[in-house]
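One chain comes next, on its own, written as structure tokens: the form predicted on its own.
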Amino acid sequence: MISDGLFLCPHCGEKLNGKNGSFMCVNGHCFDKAKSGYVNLLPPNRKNSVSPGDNKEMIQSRVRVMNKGYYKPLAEAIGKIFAEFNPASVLDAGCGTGYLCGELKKSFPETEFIGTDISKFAIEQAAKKSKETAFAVCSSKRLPISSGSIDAVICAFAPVYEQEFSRVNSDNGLFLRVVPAKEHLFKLKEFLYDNPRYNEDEDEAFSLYEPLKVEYVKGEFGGDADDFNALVRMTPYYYHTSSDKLERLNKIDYFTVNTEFELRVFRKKADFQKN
């Protein structure tokens, strides 16, 4: 559900207000609301391709995997952090099919959740599933959101744009960064590769945020051949694995692999808030 003034016009920066199934700014720029409820705020001249982001096939894979509870332990861990800090507004930048927004909204019904992604196919699926969240197609490089309006920004397995996230973050705002931990999906790697490697530690240093804590979230993903074909298609492994090894997935009756997320929690630095 998109409220008036929640998003900004990507052309002039003025607030967008709803009227007759569309969103319009005071300068007359108009954006139609899709049937599923989202709004597309990615102008054609800012696209790097005809259909940027994940394609339909990858999104279908994501929907299948997320419906199996792949991110459930992660959603629960983020929920505990939100219970501690109580953000009034949350942005999931690069939200994909909107699983985290949908799950967190159930536990925090009074919190305003916003999901953005550059993939129209992803946002369409997200909007269909979670009607209480505001979804928009846009790039995280240039978010059509007011400065200082977001209490917590989530970026899970998506590109980080620190300057832009800091801009939309409120004073003392949180930034939650999710990356794969060392052993994330290692059992799957053992199945696919002769010499599997652990995930390398992504040692990120931000200039506009100060670290608060790091949590390791462990879980389990189990399924049949179709489930694991979907899982592999939504990871980089699909593009780095030979066809004969991918074919091995079709012979699975049931398989279980480990998930391990690294949840890094940051707070917006006070010196940046004064600038």
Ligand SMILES: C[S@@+](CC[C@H](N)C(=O)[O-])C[C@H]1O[C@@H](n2cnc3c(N)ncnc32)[C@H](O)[C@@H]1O
Second form
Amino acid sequence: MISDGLFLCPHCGEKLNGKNGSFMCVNGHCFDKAKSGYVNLLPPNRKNSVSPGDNKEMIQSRVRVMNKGYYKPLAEAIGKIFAEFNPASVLDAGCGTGYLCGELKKSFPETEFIGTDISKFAIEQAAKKSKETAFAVCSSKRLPISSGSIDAVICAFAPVYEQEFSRVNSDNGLFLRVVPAKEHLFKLKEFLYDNPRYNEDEDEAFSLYEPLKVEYVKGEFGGDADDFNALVRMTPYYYHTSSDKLERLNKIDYFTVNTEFELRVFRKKADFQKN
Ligand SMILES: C[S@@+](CC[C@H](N)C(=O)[O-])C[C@H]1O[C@@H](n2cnc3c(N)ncnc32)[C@H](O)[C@@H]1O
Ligand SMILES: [Zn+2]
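Write the structure block of the form predicted together with this ligand for the protein whose form predicted on its own appears above.
And the full complex, kicking off with our chain again.
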């Protein structure tokens, strides 16, 4: 659900208001509201391909995996942080199928949740599922969102645009970054590769944020051949695994692998708050 003035016009930066099934700014730029309720704010000249971001197949895989509770422990861990910091507005940048927004909204009904992604397929799926969240197709590089309006930005397994996240973040705003931890899906790698390696520590240094804490969120993913085909299709392993190894996935009866997410919590630095 998109409230008036929440999103900005990608052409002129004025607020967008809902009118007769579309959204319009004072300068007459108009954007259709999709049946599922989201708005596409990615102008064609800002696309780097016809369909940027995750494709339909990747999104369907992600839906299947999320439905099996893949991110449940992660949503719970983020929920604990929200209970501590009480953000009134949350942006999930590169939200994919919108699982985190949808789950967190159930525990924090008063909080405004916004999900954005460059993939139309992702946002279509997300908007169908979570009616209480405002979804828009746009790039995290240039968010159609007012400066200083977001108390917490989540970015899970999606590209980070630090300057832009900091711009939309309110004073002392939080930034929650989720990356794979060392042992994430290691059992799956053992299944697929002859010499599996642990994930390397992706050390991201941010100049506009100060680190608050890091949490390691462990879980499990169990499923059959179709579930594991879906899981592999939403990871880079799909492109780095030979077809005979991928074929082995089809022989899975039931299998369980470990998940380990690294949840890094940052706070916007005071020096940059007025930028
Ligand atoms: C690995 S998926 C993660 C999705 C979701 N955050 C999750 O954890 O389930 C990466 C997502 O980033 C999106 N993406 C890629 N480039 C983007 C950009 N420049 N701006 C916004 N989203 C982007 C993709 O379309 C995809 O949905
Ligand atoms: Zn406009």
